[in-house]
Every structure is written in structure tokens, then in C-alpha cells.
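As a starting point, one isolated chain is supplied in C-alpha cells, in the form predicted on its own.
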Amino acid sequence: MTLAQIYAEQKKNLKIIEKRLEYSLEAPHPILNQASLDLLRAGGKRIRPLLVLLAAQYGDPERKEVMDSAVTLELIHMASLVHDDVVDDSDLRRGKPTVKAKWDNRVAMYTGDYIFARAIELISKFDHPKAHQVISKVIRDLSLGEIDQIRYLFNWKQNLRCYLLRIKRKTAILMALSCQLGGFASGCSDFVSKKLYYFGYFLGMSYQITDDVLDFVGTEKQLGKPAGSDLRNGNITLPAFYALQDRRLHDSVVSVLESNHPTEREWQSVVESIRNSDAIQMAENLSDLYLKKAIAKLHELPELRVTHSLQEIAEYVGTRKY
């Protein structure tokens, strides 16, 4: 089954989730309401709700808690994006103006907080103590990931462990939670839910590394923002980290990171040099390693039709171009 077929099969459920997201984001304040709905209408792959729906097929996917969990996960993701755009000072998201660009940082922060609150309100009806514990931990770790990103901005001396911990907190654990919560919501055993968690975790690590590679090799049209935006904002992602280990690139990368006012030409030159270096292949190799770990976890799950769908998603992550 192809990725397009997987989405088509879940089309009805995803449409319901989209409607429920719109309902959940309605706010009594006009600016808050507009900011939240603009974010929703900017679109997205809805990969996290899809993971919830697929993981739930190891149990009873018709349980009400499954749809609640899918909506909650996307709300948490959306809230984290709003806050992330403030931290990164990003004006574009998916080619559209960000909340902070259209209004200001204060509106963006309150919008993110509001969406987080709506997610917690929705999932509060879920009678599963462990689910609440893991959701709380993920929201906490998302915050720590954002603080870490601020802490290490323009810090070219950070090590690989700092980067991996940051993307774990910012991306991987939310995908892990999507799979785990799908298991909890559908009544799966703790054994199956734990395997689903680790599949989602390894998938999320690969997903974020691929994002960081695409930030250098993708086009502005594909990315919805200029290539190399992360580095320009001082965020040292995996390709930049590997480039810093290359004696031929080290000095030029450090120069722009330490400069108070690097020119556009200097930025473009550094981004281009990283794009054409071994750093890209090295980052892709680590992404592939995480993907192999994710697929290995699937082999520990019951052999169902949905297992092949999850493997298809993993393979898509490893080959996507935007």
C-alpha cells in the first residue's frame, strides 16, 4: 500500500479530525480566533493524527478515545509550532505568514498557550492515568526542547548529544506519543503500546534529521522559507554540525555564526558549501540508521495489515523531498 492509499483509506477519519480541530480552535477573542484558524488553514501533513489512527488498529479503532487522541496530538503539535516560530523569529510557515509575523510575539505566545490548553481540555475526558502522565511529560519536554534551542543558538561548540537531545524533545517524542496514545486509546496491551512508542520515537528522530537536511537541499518553494533558514537563525542542525567537523568548512561556518552582521552573500556561500559537502550524506546516513531501528520495532509487533502501512510511512520519511 502506498502513502497516498494510506491517506485515502483514512480520508473520512481525517476529515472528521479537521472539523474537530476547527471547532477546538474557536476562541471568544477575535484575534485569538483568527490566529488559531489561520494556522489550521495553512495546512500540514497531519502525520501525527494519522499515526494515532494507524496505531489504534492494533486494538479497537472505533473507540471514541482514538479520535480524541488524534485531535489532541495535532493541537499539541500546532501549539509547539507557534512557539517555535517565536524562538526562531520565523516569518513564514508552509509559505504563509506565521502568527508572530502577522501580529506579534505576544499574540503568538498566547495563541500557542491557548491551543495547548484546548488540547489538555479535550484529553481530560480520557480515563487512562498513564496517558495523562505521558502527555504531561511530552508537553514538559517540548518546552525544554525550545529552551535548549535558545540556549544553544549560534553556539558552534555544542556536541552531537546536545543536538540529538534537542530533536528528541522537539519532534521525536511527539511522534512517539502519537503511536503510544493510539495504542492506549484503542485498548492495546502495555507491551504493544510500548513497541509503538519506540517505533514512533525512531521515526521522529529520522523525520527531524530529514527536515534538517531538506533545510539545506530543498528549494524555497518546497520549504516555504529560504534554504538554510535554521543556520541563519543560529540553529546548529546535523548538517551544520558535521560541516563544523570538516576542516575545509569549519572556518567559514564559524565566521558567519560569530559575525554580528554577515552579508546575504556570506550566508548563501556557507549554505551552498554545506549543501555540496559530505555533511549532507553523513546526516542522511544517521537518519537511515534511525529508520532501520523504527522498522525493526515493527517486526516485534503483531503481523497485521497496518504494520505494512506503518512501514510505508517509515519509507516515505526516508525518501521525502519536502
Contents of the next structure:
Number of protein chains: 2
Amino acid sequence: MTLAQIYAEQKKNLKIIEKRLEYSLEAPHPILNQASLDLLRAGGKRIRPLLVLLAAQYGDPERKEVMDSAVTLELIHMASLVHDDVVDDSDLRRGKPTVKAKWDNRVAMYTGDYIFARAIELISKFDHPKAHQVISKVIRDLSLGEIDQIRYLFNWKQNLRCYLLRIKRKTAILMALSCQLGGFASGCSDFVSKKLYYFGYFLGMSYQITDDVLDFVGTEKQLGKPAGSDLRNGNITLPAFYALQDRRLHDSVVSVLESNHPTEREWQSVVESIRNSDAIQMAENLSDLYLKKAIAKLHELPELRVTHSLQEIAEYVGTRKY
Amino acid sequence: MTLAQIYAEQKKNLKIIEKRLEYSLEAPHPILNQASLDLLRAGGKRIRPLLVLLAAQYGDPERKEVMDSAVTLELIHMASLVHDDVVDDSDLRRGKPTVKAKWDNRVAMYTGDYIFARAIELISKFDHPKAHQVISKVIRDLSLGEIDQIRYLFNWKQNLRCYLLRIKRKTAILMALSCQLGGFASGCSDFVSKKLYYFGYFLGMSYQITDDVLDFVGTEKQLGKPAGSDLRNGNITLPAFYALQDRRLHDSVVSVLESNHPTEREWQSVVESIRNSDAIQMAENLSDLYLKKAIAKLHELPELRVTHSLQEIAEYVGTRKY
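Would you generate the structure of this protein in the form predicted in complex with a further copy of the same chain, following the form predicted on its own above?
Zooming out: every chain and molecule, the one shown earlier first.
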């Protein structure tokens, strides 16, 4: 099965999810509606709802809670993106102006708050005590991830553990939760749901590392923003981390991070030197290691048709170009 | 029973709640810890936890869920204050710099997000399906209230319904929830909990109107910020609304709201004219009407010792000077 076939099979469900997202975001307020609509239209791969739908095939995918979980997960993701853009001071996402850029920080704050509130409302109807606990822990972790992102900005002395914890909180935990909730919602045992959780976690780690590599090697057209944006914003991702370990690159990376107003030329030169260094390959290697762990976890699950779909998704994550 | 006696009786419980708030706000992050500690030390009347504790006396106040509810409610309240200060662009609260003033909007955003997350985590352990639903609805209403506050800034054409809905969402609903959760948590019937809800709601409406009146009639020392701050920020509260209905005041209020840069003298003159007008008395009358409704609701509940405490609180709300 190719990725396109997996999406095609889930097309009907994903369409329903899209409608439900739209419905969830309706609010008696014009700016909020417009901001939410912009977010919906900006699209995205809807990877979290897809993971819920697929994971649910280890149980009964027709249960009502499956769709509820899928919508909830995407709402939490959208809310955290809106707040992230404030924290990162990002003006562009997927080539489109962010909520905070189109309006301001205040609008972004309350739009995120509202979307979060809608997600929580949806969860509250979910009759699974453990589900509430895991979701609430993820929400806490997302907020800690957001904070870590600021805390370690421009801090080139941070260690690898620090980066890994950050992307765990920022990305991997939510993907892990998507798979786990797909399990809970479809009535899988805790044993199966836990394995699904770990699959999602390893997949998420790989996914974010790939994202961080693409930020260096992608073109401005693919990224919807200039290459090296993470570094320019002071966010030291894995390629930058490895570059800092490289004696030939260390000084130039530190100097651009410590400079008050580096010129565009200085930025470009550092970004390019990282792009052409071993740092990229080293980051890809770590991403691959997580993918292997994800696939190994799949093999601990009963081999169903969906197991191959999940494997296909894992392989796509390892090779995606944007 | 005087208010002081009510607080004295609950001193032990309130102390435990204070400790638990402190524990809930601990985070592996220095700025976040400092911001949270500042919030805790700024104090406040802890009226929401107190309402939970008192309402719980209609059932079994010793149940574990009672304290959990009290802590949760105060956390939700604190989180919404931090985000409100961003929306209102407020630099002072209770005479102390706000989180967004001491650091910036981003810190205020993530501090609020974190506190919210901790509240949600606490709720998730609460084994009462209806409790989850009512809490999540309140969180949605709080976010809508926050949005309305921006939406109607400087809009002097808004009607009374608009103001009432705003303070309902901003304040009254959370007080209503405090009383209702006190009921749920202590094992009261839905019938009793619903009446407690309405008591809290009417009390909250009166509480906020009193707050809005005090913003005009209080001294800078009592308020911890200059009198008339709401109006200066474009927040048209009940006294301003009534002043706008007064033919002698209408033009000057509109003119200061529509002016791009009114002078300090112009502000002071308008604030003073409202303070000396019938608008204050009219607002106090509406506050009293809500208080009467709150007390009437109490009389529908079984007459216990706590009924008199709640009545005392209602009467305090009507007469408080800061």
C-alpha cells in the first residue's frame, strides 16, 4: 500500500473529520471564525487523525469515540500551533501568514485558548477514565515543550538530552497519544494501546527530527519560509547541535548565535555550511534509528492489514522531502 | 457569623489548598516558577475555593474530591487572570506588576497555558462524568469571555445584554461552577447542586458589577491601579454603560472613547463625571437585584449552618469597598 492509497481508503472518514473540525471551530465572533477558517484551510497532512483512525483498526474502528478522538487530537494540535507561533514569533506557517502575524499576539492567544477549550469539551464526553488522564498529561507536556523552546533559545551549550526532551514534548507525545487513543477508543486492551503509544512516540521523534533536517535542506518554496528559519529564531535543532560538535563549524555557529545583529549574508553562510556538513547525515541517522524502533514496535502487534499501512507511514516519514 | 469568622473556620482547609496550589505550580523552569510564585503571593480572597468548601457542606465535605475541586477552580481562575492581562494589556493587578508586564506576553501566554494544563490534569482524576462536562463548558465560556472583552473594546454602542453576557462568561460562570462542584464533589444530588450553581451565578454577577463600580469609585490605593482603568482600557462596564444613556454625559464619554489620544485631564474629567452621576447608583441597584436573587436561591436549599455563611458572603459582596 502506498501512502496515497492509505489516505484514499480513509478519505470518507477524513472528510467527516474535516467537517467536524469546522463545526467545532465555529464561534459567535468574526475574527475568531476567520482565524480558525484560515487554520483549517491551511490544511496540513492531518497525520494525527490518520494515526487515530489506523490505530483504531486493532479494535473496533466503528466506535463513536474513534472519530471524537481524531477530532480532539487535531484540535489540540492546531491550538498548540497557534500558541507556538507566538512563542517562536513566527510570521509564516506553510507559506501563509500565522494568526499572530495576520492579527496580533492577543488574537493568537485567545484563538488558541478557544480551540483548546473546544478540544477539552469534546474530551469531556469521552467515557474512558484513562483517556482523560493521558490527554491531560499530554496537554501539560505540550505547554512545558513550549516553555522549553523559549528557555533554550540561542543557548548553544544545551546538550542532546535537552533537544530530545523538547521534541518529545513538542511533537512525539502527541503522536504517541494519537495512536494510544485510537487503541482506547476502539476498545483495544491496555497492552495493545501501550504498544501503539510507543509506535507513535518513536514515529513522532523521527518525524520531528526530519522536520528539523528539512528546515536546513528544504527550499524556500517547499518550506513556505526561508531555509534555516529555526536557527535564525534561535531554535537549536539537531543539525545545529551536531554542527556545534564539529570543530570546523563550532565557532561560526556560535558567533552567529551570539551576534546581536548578524547580517543576512552571515546567516546564509552558516546555514549553508551546516547543510553541507555531516551534521545533516548524523541527524538523519538518529531519525532512522527512531524509525527502526517504531517498526520493531509494530512487529510486536498482531499482524493485520493496518500493520502494513502503519509501516508505510513510518517509511514515508523517513523519506519525506517536505 | 461574620466573614472573618467564616474564613477562620476554613483556615485549615484554605492553608492546605494554598500548599496544594504551590505544589501544582512547581515546574522545572525558573521563570515559570517565579511567575507562578508571584501569582500565589499576590494572594487574593480565594473566594472560589471558599465557595467550594462551603457548598460542600450540603453533602459530605470530607470527600477527597472537595479539595481537588477547590484547587482546580483556583488554578483555572489564576490561568485566566494571566491571559486576561495580555488581552487587557494590563500592567498592574492588585498593585503588583502582572506577568506580562514583568516579563512579556509570551511568558504570560505559556504561564497561563501551564496553569491551565495543571488544572486539567487535576480534573482528569475526578471521577464524576458530569463534573468534566460542566468544567469544560466553563473553560470554553471563559475563553469566549476573553474574546468578547476585546471585541467590544471602545464600542460604546453595545447594549446591556452584551455587558451582562460578558461578565457572565468572565466571572459569574466560574463562581457558579465553584458552588456546583462543591455540590458534586460532596455527593449532593443534582437537584441541590443545580441550586448551588444558581446561587453562585447570581453572586458572581453581583460580584463583577461591584468590581466594575469600585473601578470608578475606589481610590488608587484601594484598587492598586488608577480609578477608571477599565474605561481607559476601552472596557465599557456597567457604570460607563449607564453614563452613556445619560444625555448630559453621553457626548463626553463618547468623545473620550473616540479620541485617538485623550489627555490625562480629559480621562480624569470623564471618570469623575461618571463617579458623581446616577450611573453608579443604577449599577449598584442591579448588583443588589442579583444579590437578592442569590439569597432567594439559598432559601430553596435546606437550612443548615452553612446557609447563613453563604448569606453572609452574599451580603459582603454587596457592601465590599475593595
